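Given next, in structure tokens, is a single chain: the form predicted on its own.
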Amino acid sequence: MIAPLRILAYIGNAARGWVGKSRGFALGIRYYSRLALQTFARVPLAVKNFDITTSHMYTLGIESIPLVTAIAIFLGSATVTQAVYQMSGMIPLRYLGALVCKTTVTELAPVITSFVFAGRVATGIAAEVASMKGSEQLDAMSVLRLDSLRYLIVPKLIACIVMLPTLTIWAILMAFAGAAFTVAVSVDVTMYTYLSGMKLFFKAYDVYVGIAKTAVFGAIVAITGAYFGFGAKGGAEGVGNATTKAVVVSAVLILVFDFIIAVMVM
């Protein structure tokens, strides 16, 4: 009798924590979309304060491009790379400009970059707000009736929207710019047969939907720093536990927003 009662028992732990991890996990979910709305609706006063949004584009995108660029020419490098290899004895080599044009425009270099500019940006948002809420900062900004979403988090959420897209298309020219250098170098393939390759399936709403959905992605890292830095707690700890879950959470936002798209528009 004893064993089925902790079978029993233990089932019954179980279903219990899982019941307040799915409310703790829709709560969130509550949270983090009347932020994004919050947000969003204090979009329009950001024209009364241009200049913390300029200074916002500059610190966020301007200081990500070096990152970007090393990155994103690595990217085309190894995308050749892989390619010569996946394709070696069952695809012409002619085609390599397509498939790399292909995956770097519509997937590749959006999502890669995105992930760089969540590591550096969703962080910075994160320990930023956590910081001013351990110092009692936004307590003070409410006791002179500032209001904290509009003047931390609309700034930066407009600098996202802007700055990630942009910072998309630097990386898909430096992303072909490593691919054809690589392909000069180390592919038994003329310049001439890459560059028709890339020409033979090339769309332009392939380039225009690539870029666009990173502006989607650029709301994702700011709401998500912005909704785990005004939930830290504990002091320095919490500061550390916040920017940790804002870059995870980031990523993985923006992998289901990825395919979400690409449902809808491919």
Second form
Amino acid sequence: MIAPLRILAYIGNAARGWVGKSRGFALGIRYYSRLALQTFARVPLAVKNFDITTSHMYTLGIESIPLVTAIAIFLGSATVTQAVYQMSGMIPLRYLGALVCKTTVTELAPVITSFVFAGRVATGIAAEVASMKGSEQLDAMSVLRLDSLRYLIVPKLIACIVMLPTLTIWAILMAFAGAAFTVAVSVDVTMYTYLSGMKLFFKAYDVYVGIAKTAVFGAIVAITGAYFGFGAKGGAEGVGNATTKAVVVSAVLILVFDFIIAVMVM
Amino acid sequence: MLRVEHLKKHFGNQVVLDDINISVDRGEVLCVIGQSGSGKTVLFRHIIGLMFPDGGRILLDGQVISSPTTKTTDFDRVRKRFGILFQGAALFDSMDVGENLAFPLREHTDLTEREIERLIGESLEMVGLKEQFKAKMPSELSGGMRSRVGLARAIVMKPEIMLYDEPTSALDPIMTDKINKLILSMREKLKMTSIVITHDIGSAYEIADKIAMIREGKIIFNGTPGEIRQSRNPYVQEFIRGERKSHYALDNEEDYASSVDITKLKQRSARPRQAVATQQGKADGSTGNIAEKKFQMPPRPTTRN
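For comparison with the form predicted on its own, would you give the structure of this protein in the form predicted in complex with the partner chain?
Up next: the whole complex, starting with the chain shown before.
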């Protein structure tokens, strides 16, 4: 009699825990959505302090160029090497350029660049906001009647929305350069054939979609960093947790929205 | 001027503020003292509108500014009348001292840059800092300097009521004295009403017109510095004399105090000293009176392996 009761108690506890987690998840989505709406509603106010936005464009965007360049070059090289291995014996190598171009422009460059950007920027925003919260700087802003969303998050949001697509264009070019170098050095295909292949199924629409969706990813990175920064609790450990969650959730949301956008536009 | 009436706040089942009643008149300095965890900071956050009560209300010049139904946007109307110095000064790390001071002026006034510069210079001078400090980043400043810059930022908007959250808690005695003198000079120069949250009884004696003592969310004393010295409340006396009884360091001191027989505890703590004194007395042939002997640690108990 005791064993079935224990099993029932275990199931009951598990169900209660699951309900609690689901409720927390639903509340999290609600707060996240509210934060996103409140931040976007304040975007027009950024005009008055646009110098803050431009400085963020530099620190979040321009300073990411070396990292993005290195990753994009190796991304292009790895794509060519993998493509040659997968195509060998089945698909003629004159389609190598087409495959590299399509995958790089539509998926690899936008998504990988966004991941790199999230790793650098979402963590930075979360850490900054969380440490400001811990040192009462957010409270100081409130009592000085300074809107923390307007001065802290909106400039970063705009910088992310503008700079991530810009970095993606740069990443696509660098990936093409890395791919071309690899083709020239280690693949048994002439540069003419490779470049002809690139033009074979090229559609400008793919480029527009690939770049435009990174504007959405940029917003995700900024809002997610802010969400976990504002929600941080408890000193250095809280800052660490906030940064970890910010980068993980940013990466997941980037892939979720990548899928949604793909379904919508393709 | 500012009156807190029957203020109540709880977090879950824990009552943090329980029927708080205090008031401060124009130009007065009120010190709210109490142990860590007594509810001082929660009271401070209610007064500055960062929290709202579950019961009771706060009135400013007879008008309710905080009650259970008040919203943050409602409080924003009176927020400019308050100046706040946070415990660690809460300077904005990404801005230099000048920008920290100029930020609220640029956002809330139509002053020209020249006028803003003049006001910044005045505020810095008032807290005893030179204009050269404007270019320094907060990370380059010592604790005392940060407090002064925080104070300069708070007074640059010319508030009517100044709140200080433990302004001297992390400072050395000399800097503590300077900050205390600054608080008094702010009152004299700017005719400001001040509320100081502190656990430093020395500072409270130096600056306060009135002292309110908070313990476990309740006001247990409210009066002048002279009156608190005469208080017959044993807890107040222990606090102001700085006596540290072991049971006051515990969270549930009532339970601990009732479970411990203080007489036995005193006897037990006296026993090793007597033993040492007696042993020493036997050895050197003296009386063994502990008052005549230098202090000596009791022998360590041997441990068994």
